[in-house]
Amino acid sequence: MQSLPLLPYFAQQAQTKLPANIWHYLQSDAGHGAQLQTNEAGWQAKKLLPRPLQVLHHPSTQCELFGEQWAHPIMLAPVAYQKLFHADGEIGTAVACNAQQGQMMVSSLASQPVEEIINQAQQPLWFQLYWQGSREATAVLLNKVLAAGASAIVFTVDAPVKQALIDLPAGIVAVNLARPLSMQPISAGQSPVFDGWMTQAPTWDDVAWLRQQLKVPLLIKGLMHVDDAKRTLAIGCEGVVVSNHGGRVLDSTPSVAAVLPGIVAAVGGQCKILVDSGIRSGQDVFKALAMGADAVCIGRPYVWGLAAEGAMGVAKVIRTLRDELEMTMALTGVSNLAEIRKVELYA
């Protein structure tokens, strides 16, 4: 019987139902789980008041982003190798997206095909894009997505060199992608970081050239630096996804939250933001609204309730942090999100 609060609970059948090394590849960042824990204590650290005898006026927490309408704010973050951590894979995730009224963005590495994970979420998803190592591989991989329904390009930057590894069982491959990426072949004395990793990684000029490639909305994932917001935002790219990745690449980052004001800031409002790594609660949702995000994305979470119970845990996991922005968001006064962007939270 369940004793423990539900996302708790689902970590723990997660671990208990992977096996080891899937469960270290899920749960590993890049500091030895301190950068983890820099994520959470993050939002922890913001603090709110209560507002109590408030009149809700029509409560609702609807988001709508790029003319699309759900029913809530909370995004599911792309995750690789769904099927690593259940049958349903990222089609089960799909499909409880759908149910409960959101929006997925469907990754890179996905172990599903893009156009089977659309259809039977019946609804457009949007496509976290991996460089590919070049412009022309790239473009292939785009036209896939768009073909199969892609409603938004949510372009990864901040990883060009990959840290959190696994051996892939049989039968679990990125299967969308034309081949896998590798690093660049080294010669005696080279670097792998320099001379490998890093000859296919992207520039501002792909920015750009992407930017010119797409008819649908383009979002720049795993920003931390003002600057770099403002750089997007001059590009001509709709949305700034501010991340460090859940902590799995960089270690030793400020928190999301600790950057996110000055990136709000910064953007003025002519882009969108969104933003993830380590929110774990409804509350988290709340504050990062307050701090000037139009929605947020969870990852490890909902891969918890992937684990525990497939695309039901999903499901669950999603209805459970709008139960906690909802009880929140009374409990503080206010009705709508953009209610909650007045809030004033506290150190």
Ligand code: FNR
Contents of the next structure:
Amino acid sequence: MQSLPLLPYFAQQAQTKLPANIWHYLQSDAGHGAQLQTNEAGWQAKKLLPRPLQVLHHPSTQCELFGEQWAHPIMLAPVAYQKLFHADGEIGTAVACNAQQGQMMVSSLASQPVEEIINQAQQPLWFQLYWQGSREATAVLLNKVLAAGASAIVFTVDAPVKQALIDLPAGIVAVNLARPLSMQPISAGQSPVFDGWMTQAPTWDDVAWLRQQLKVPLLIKGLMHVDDAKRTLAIGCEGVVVSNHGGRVLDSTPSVAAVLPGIVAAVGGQCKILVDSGIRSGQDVFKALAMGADAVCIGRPYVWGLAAEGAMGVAKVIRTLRDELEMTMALTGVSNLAEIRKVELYA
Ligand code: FNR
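Now show me the form predicted together with the named molecule; what you just gave was the form predicted alone.
Now the full complex is given, and it begins with the chain already shown.
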């Protein structure tokens, strides 16, 4: 019997159903919980003022990016190895996303074939790219996912050194990669970070190379600094995903809510701005849009749904956040996403 609101209930269910090491992999952050708390508190610190008695004209949460239309601006962030959480895996997530008329980013570390995920979704999906150590190996992966029907590439750049690692159970692998990403072998006396991970990390030159290669929109995920957002724009990328990877990589970063206004001031209107990390409610979605984001992504919350009830759980999470967004719009007197952007948050 469910007595909690849906998201905490699904989180509780996920914790109960998942083996302890998988729950830890899902929830962990680089700050032993502190970074997650910072992320969530960043959105919670922004406040809303009620605006009753407004007439809503054709109210809608419809969102358009790069010519794609969705019923709402709540995208599913790339999350690796989803068969860890439920047998439905990425295919279940994709089907739920389509049923809720939204968009998802399929991880480079997906545990099911990207062709099958897109096929079952019955819509083009976005693909999240991890650098494959060289331009040649990266091009092989890109050609595969573009042939499968990926309609945008989201290049994640904030995790060249992996912290959130898990010993994968038998049968769960990154099936879309020719060679699983791992640390370069090092010899005695060498640094795992400098000689292991960083020798295969991408650079800004690779971003420019990627932009030249691709005919679909390219977004760079994992930026927090204004100068990096400006550089992304100067290279000609179509968007940035302001994110600290859900707090899983660099410890002690500010919340995304804290850095978003600076990035909006620098590149807003010139490229699309998406945000994630710590978004837990439709109110948080509303606040991110009011601060200038074009859309948001959620990570852990939909995985709680996946772990609790498979594809149906993912669909319920998306619908719940959308319901909360609609309620927030009604209570603040705004009819659409453009009007949300004009709302001033209460400091
Ligand atoms: C992630 N994230 C992630 N990001 C990415 O670009 N590629 C990936 O494969 C993964 N894998 C992954 C696994 C797990 C278990 C988690 C929780 C997260 C980061 C993800 O896309 C997103 O940035 C965060 O999850 C957003 O923060 P919240 O919503 O989880 O707080």
